[in-house]
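Have a look below at one chain only, the form predicted alone, in C-alpha cells format.
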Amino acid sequence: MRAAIAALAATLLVPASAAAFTAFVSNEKGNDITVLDTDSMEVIATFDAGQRPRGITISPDGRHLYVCASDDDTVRVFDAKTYQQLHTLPSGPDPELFVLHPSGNPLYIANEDDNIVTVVDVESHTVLAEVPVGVEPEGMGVSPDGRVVVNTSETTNMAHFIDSESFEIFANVLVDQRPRFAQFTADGSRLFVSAEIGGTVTVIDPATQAVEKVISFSVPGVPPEALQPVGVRVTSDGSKIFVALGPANRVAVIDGGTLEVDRYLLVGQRVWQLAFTPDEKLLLTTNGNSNDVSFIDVESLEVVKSVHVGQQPWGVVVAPN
C-alpha cells in the first residue's frame, strides 16, 4: 500500500507536458494537407485535398475540416480525425478564402472571379445567398458575435461590411491597395485589414466603420516593395497583433496598446498565413517558397523551429481539441 502511495506521489510530481494540438496546412502546389503535432512539432500525416487547396478552417467542435479546393471550384469537407473526405460544398468558382460563423454555420466564401460572397449552409449543403461585393473579393472576417461579416475586395480596395442576417452590405471602407485579410479582435472592438500592395494594415472601429490608424512597416535591408502584409492574427487579450509580411520573410509584432510595431521575426520565405494554438502559446506560419512552417513562441517572441511540409504551404488552422 505504501509503495502504491509513493508511486502515485512520484507521478504527481512529474511536470505536465505542454498541450498537444493538431495543425493542418494546405499545400497549394502539392494538392495535399500536411498534419502536424504541435507538441513534438513534427509531421504526423499527409492526405490529398483536391486541386490547389488554399483557404482552410475547422468547425468549432473540431470535427470537420473545410478546404478551398480552388481549381476544383468546390469546398471539400474532411473528417478531422480520420482525414477522410465526407462531402463537398457548393462554393462558386475559384474559392480562395472563407470564414465560418462562430456557431459553425454558415460558411462565407469569397469568389474572386464572380465578385460575390457565397453563403453556404454547411448542414444542408445549400447556398443561402450570393452577396455582390467589389472586384476580386479575397479576405473574409466575421465578428465574434457573428452579426457582421467583412469581405475585402482586392481591386476595389475596400472592406465591405455585411449584415449576417439580411446578407446586405451596410458600409464600405476604403483601405490600401490589394487588401488580403480581415481579422477582428476577440472583443470585436477593432478590425485589422492587411493590404498586400499598399504595404499597410488599416485599423478600423467596427462600430462606426471609422479608420483608427494605418500601420506601415520598415525593415532595414528589405526593400519597401517586399513588405507585403497578408495574414493577421491577434491574441485574445488584444495585446499583440501578428502580421505576415510575405516576401519580406518576416512576421511583424504590433503592440496592441500603442498600435506601433514592436519587432520583426525572421521566418521562412514568403510567409503567408498564421494560426495560433488554442492556448496561444505557439503561432504557426506558412512559408510558401521555403516549403515549411515556422513555430513562434508567443510569450518570448522567438522562432523555435521550422518544419518542412508540402509544396507551397498556403493556409493553416489548428484544431480546438
Contents of the next structure:
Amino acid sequence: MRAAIAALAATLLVPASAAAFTAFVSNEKGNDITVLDTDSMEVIATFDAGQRPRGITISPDGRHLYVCASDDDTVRVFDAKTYQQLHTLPSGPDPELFVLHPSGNPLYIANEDDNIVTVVDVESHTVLAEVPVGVEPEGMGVSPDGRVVVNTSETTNMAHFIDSESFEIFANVLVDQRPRFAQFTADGSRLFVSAEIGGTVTVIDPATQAVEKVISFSVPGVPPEALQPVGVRVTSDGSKIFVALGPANRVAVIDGGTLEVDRYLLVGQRVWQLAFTPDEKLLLTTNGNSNDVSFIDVESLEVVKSVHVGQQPWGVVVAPN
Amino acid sequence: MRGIRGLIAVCLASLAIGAQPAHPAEPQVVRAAVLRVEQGNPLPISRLDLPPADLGFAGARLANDDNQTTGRFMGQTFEVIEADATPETAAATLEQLIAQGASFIVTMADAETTVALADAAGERALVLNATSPDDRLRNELCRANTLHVAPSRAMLADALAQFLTWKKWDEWFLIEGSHPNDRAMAEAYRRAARKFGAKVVEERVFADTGGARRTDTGHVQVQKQMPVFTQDTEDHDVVITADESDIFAAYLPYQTWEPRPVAGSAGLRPVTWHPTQEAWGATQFQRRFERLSGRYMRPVDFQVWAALRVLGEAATRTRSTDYAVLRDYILGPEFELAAFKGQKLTFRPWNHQLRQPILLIHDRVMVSVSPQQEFLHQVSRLDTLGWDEPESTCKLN
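Just the form predicted alone so far, so send over the form predicted together with the partner chain.
Time for the whole complex; same chain goes first.
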C-alpha cells in the first residue's frame, strides 16, 4: 500500500506538459510487442516477445516488463527501456494472465491447465507456492494493500479469495459464466469481476465477500450474446468503471456511485483489455479483430484515436513513468 | 494509513474463520449414470474413425473431474456410474442404475431406445440424450423428462446450409445412403434447403450392398466407381452427402465427376466438437481431455461432458443436490452453461433441446461456426438452427 502510494505520488509530481507515457501492447498472433507513445499516440517500436504473448504487466518502478508467452509456457521479462529480454520466470504451462503484488514482488500467475495459481518470486525466479483453485483459473486481481489475491476460474465460475501470506483460499464467491478478470478499486472497497459468457460484471464487497450488485449490459442492435465483458479498469477515485465488451466492440462506462451503465463507447473489434495512462487522462483498449488500439479520453468519454498495432492485440500496460 | 491497515488485518482474521461457504458435515452427493447402448455399427471406412473403448465415458470422466473441482468449494460430491448395455438389456440396466441412486441418466442410444428409457424412468430420473440426433425426439416423440444435449439433424443441416448460403453455393447435389438414418439426414438437408432458399437440383441414393469395409486395394475400384456414380447431373455448386452410416461419403472428395466440393458427411462437416477447435479458451479444455484419456476429444465425448456439466452447473447455482431442485432449475429460465463455444448454452423450453453453435470443420482445421451472423432471430440467433418454437410439434412449455 505504502509503496503503491509512493509510486502514485511520484507520477503526480510529473508536470502535465510532460505527460508522455509509454504503452506496451502484446500482439497475440503477431508474437510481438508494440510500443506506443501516449502523447503523440504513435507507434515508436516493435519487438519480438516469444510465442503468443497475452498477459502483460510492468514493475512499479517501470523497469521490468512481464509478458506471458503462452505457447512458450513461460513468462518473459524485458527491460522496459531497451526492450531486451533479461530472463524468464517459471510459470507453469500456458500462462495467460497474472498480477504483480503492489510492491512489485511476487507475481501471481493463473495456470489454466493445472487448476492452480503459481506464486513466483521475481527476484529469485523461484516458485514460492502453488494454490489449487477451480477449473481453468484465469483472471487475477490483488488488493491495493497486497493482502488478498483474487483468482477467477472460468469453468468453476467463482472468484477465489487467497490470503497472500498463507496462500490459503479463505472465501469463494460464485459469479456468472466464465469469469475473466478481477479488478479492485484503488481503496480496496470494491472488487469487480467480469463474466464473459454470463454477460455481467459482479460487484463484490471484499471485506464481507457479499455481492453488492450484478451489472448487465444492453446495446440496441447488438445481440445479447455479443455483450461479453472481459477487461475492467476503475479510475483511482472509483467514480468511473470501464468494461471492455469483447465482440460487442464497445467499452461500457459505469458510474461508480450508482453502479449503473452510463454509456457505451464504440471502439475497435473484439475489445479485450484496458489500461489507463498513469495520469488517468487516457484509457487504451486492445481491439483484437481490428488489429488496433483505441485511445479514450477519460474526462470527456470520447474515443479520440485508433492506432494500428500488430496482429491480434491482446493485453496492454502503460509504464508508470 | 496504519489505522486502515490494522482494520483490514482484523477483517481478514474474522473472515478466515467465517467466510467459507457453509459446508454441511456430510457432503451432498449428485449421482448420475452414463448408459451406453451398443448399436452394433459396422466398422468405419477410415481407421482414423475406429471407436475408442472409452468413447463417451472419457467425456464423462472429464466432466466429473470438473464438477468435483467446483464441488470441493461447495461441499458437493459428484459420482458417475458408467454402464454398457444392448438395446435388449437397456431397460434392465436402467433399473439397476436407478436402484443405485442415479437420478440423472445420460444416454448414448438411438431414438427408439432413448424414448423407451425415458418412459421407463418416468418421474424417477431425468434423461439427458447425448447422442441421438433424431428430429422426432424434438417433435412428436419428445418427453417431459428428457433433455437433448446432442444437436438434432435439423440443427446440423441448418448449420451447414447457412454457411453454404453465405457462400452463395445454393445449388446442391444431394447423395443419401440407403439406411433409415441416412434418409432422415437427407430429409434434414431438404428441409434446410427450403428454409434458407437453396435448391436441391439433383438427388441420388447410394445403396449399401454390404461387404467388407476395407480391402487391400479398395482405392482402385473407388477411383473408378465414384466418378461414374456422380456423372451426368444437373449443374450444381456443391455435393451434399447424407451418410450417417459411413458407407460412401468419405470416398467422394476428389473423386466426383465434376470438380465440386463435398460437404455433409465428408468434406465440410457440421459437428459439435473437433480436436482443432481452439477458440474461446478451448485449448485448455482439449488438453485436459487429452491428458486424461490419451486421445483427441470426439463429438460424443463433448456431448457427454456437456450433459454432466449441466448437472454440475445446476448443483452449483442452486447450492443443492436435491433431484427436484436440480431438475426444476435445469428446465427453468435461469439455466445457462459455458461450453467453449463463445456464448452461453441454454435449453429450448418447448422441446428441451440444448441451443448450441455448430462447428463446420474439415479434417485439419475449423472452417466456420454457425449460426452465421447474417441470420437474425427475434429470440436467439441459435434458434435459426433446428426446430424453432412455431415449427416444433413438441409443446413442453
